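Only one chain is included here, represented as structure tokens and corresponding to the form predicted alone.
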Amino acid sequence: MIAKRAEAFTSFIVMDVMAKAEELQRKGEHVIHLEVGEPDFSTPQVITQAATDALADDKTHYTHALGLLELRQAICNFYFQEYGVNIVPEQILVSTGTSPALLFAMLAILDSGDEVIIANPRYPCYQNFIRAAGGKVKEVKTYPEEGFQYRPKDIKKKLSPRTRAIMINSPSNPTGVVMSKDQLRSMAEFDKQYIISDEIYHGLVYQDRAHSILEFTDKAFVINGFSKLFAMTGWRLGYCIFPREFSKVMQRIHQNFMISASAFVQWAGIAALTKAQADVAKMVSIYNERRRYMLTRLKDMGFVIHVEPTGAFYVFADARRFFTDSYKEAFRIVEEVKVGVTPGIDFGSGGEGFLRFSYANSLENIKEGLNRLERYIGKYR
């Protein structure tokens, strides 16, 4: 018999769309992928060379359960340089991607029945990490005209004695919106709860800069990694920064469930943080060019962009003038015109009527994909 908790896990619909797109590709169709949030760039050579060197030097054994001290120190240096915050290596857990890091943070703070506040819409997997740790989800509705950002007064209405944490994500998936200093400061005022800040898209910002929640509070768990900024999705390397009193428990959790992240991959992470700045700057410039093009085209087609994205590599477009069922429409689009898009319902009921477009693809493919979409809209709508 399948466990009730496992049965309650929700689908990650974008992966279903991608599976359909790949099925069409196997039949010889040319599919344009605007659904998947994965950099199309190769990992910078300076990073792959560091991994090769580590393998040649036999750096293939277990590391400390919290991660290589050298990598944890490099993360400390990175957060000081970028945000002016002081953390120490004992506050960092390095794991095989950000997903385990987020799960272990939930395991560290949640007892059965404890609550975590999340926005609606939000990244689809958050609720499943909470449920896996025995917690309960408390949704807060957000609004498109405000960039789907929290209203503190709405959070207060959801608070209870069992509320242990508030989940934030900036730059955001799916919206690409970056939280301002004032918005982050307002989150830090909830000092009876932990703030769990998903900062995986930090560095992919096209106006001003992103701020870390650690600039405003120490009572926070920060989730970050190397997949998005450094084009290292397949390397599976992420980390969690946490309050210092959690050091031993995070170490014990990781010892039991993962032992350690791959040693040679951690050495590659050090190179990413210390040697890949020029490569990152080039990628960010190209993403920005694609972002501007996609925004213009989608607006011209009649999509509504309530708040322009200035981070990550997504545009969350309001398509309610065209349809009401984003799930059916996304699959119809991929089948009819061979363009993968993510239905807004994947991110919660508040995303219904929207489509998420990823510009983590070449400008040539983006142009072709949007041309096909424009023909589709003209034909059916």
Ligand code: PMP
The other form holds:
Amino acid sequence: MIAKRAEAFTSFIVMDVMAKAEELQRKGEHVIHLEVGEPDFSTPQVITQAATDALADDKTHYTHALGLLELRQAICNFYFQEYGVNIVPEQILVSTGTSPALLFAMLAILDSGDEVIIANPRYPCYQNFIRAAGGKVKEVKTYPEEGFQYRPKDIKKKLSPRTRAIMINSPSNPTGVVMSKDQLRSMAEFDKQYIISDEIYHGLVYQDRAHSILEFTDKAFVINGFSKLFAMTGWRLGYCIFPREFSKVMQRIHQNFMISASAFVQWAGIAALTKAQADVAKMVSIYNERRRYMLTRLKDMGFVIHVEPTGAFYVFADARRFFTDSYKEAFRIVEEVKVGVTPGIDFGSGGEGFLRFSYANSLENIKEGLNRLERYIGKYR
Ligand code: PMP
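The structure above corresponds to the form predicted alone; please provide the structure of the form predicted together with this ligand.
So here's everything in the complex, that chain up top.
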């Protein structure tokens, strides 16, 4: 019998769209993927070279449970350079992606029945990490005109003696919106609870810069990793930065459930943080060109972009003037014009009527995909 808790895990709806797209591709159709949330770039060569060197150098054994000290030190240096915050290697857990790091953070702070506040809409996995650790999900509604950012007074209404954490994500998946300093500061005021700040899209920012929650409070868990900024999704490398008092428990959790992240991949991670700046700058400039193009085209077609996305690689477009059932439409779009898009409902009820478009694809494919979409949308205009 399948456990009730396991049954309650929700699936990624975008996977259903991708399965449909793949079925069409097997039949010989040319599908353009604007649904996928991963960089289309190859991992920079300085990084793959570091991994190859590490393998040749026998870096193929377990490492410290919290991660290689050299990598954790490099992460400390990176957070100091980027944000001017002082952290020490004892505050960092390196794991096989940000995903397990987030699960372990939840295990470290939640007892059965403890509550975590998340926004609606938000990245669809958050609720499942909370549930896996025995926690309860408390949703706070957010509004398109405000870039789907929390209203602090709405968070206050949801606080209870069981509230342990508030999840934030900037730049955001699905909206691409970057939180301002003031917005982060107002989140940091909830310092009786922990702020869990998913900073995985940091660095992929096209105006100003993103600020870390650690600039405003120490009572935070930061989730970050290598998948997006360094085009390393398949390497599986990410980390969590936590308040010092969690060092021993995080080490114990990781010893038991993971032992350690891969050694040679961690050496590659050091190269990413210290040697890949030029590669990252190139990718950021290409993403930005695609972002501008996509925004112009979507607006011309009549989609509403309430707050301009200046980070990550997504546009969350309001399609309510055309239709409301985003799930049904995403399937129709892929079937009729062979373009994969992510239905807004994937991110919670607050995303209904929206579509998420990813610009982690070549400009040529984006142009062709949007031409096809324009033909599709034509029937509603
Ligand atoms: N957080 C967000 C907001 C994401 O979009 C993703 C990847 N889709 C992750 C976390 C997980 O990333 P990874 O496990 O590859 O580090």
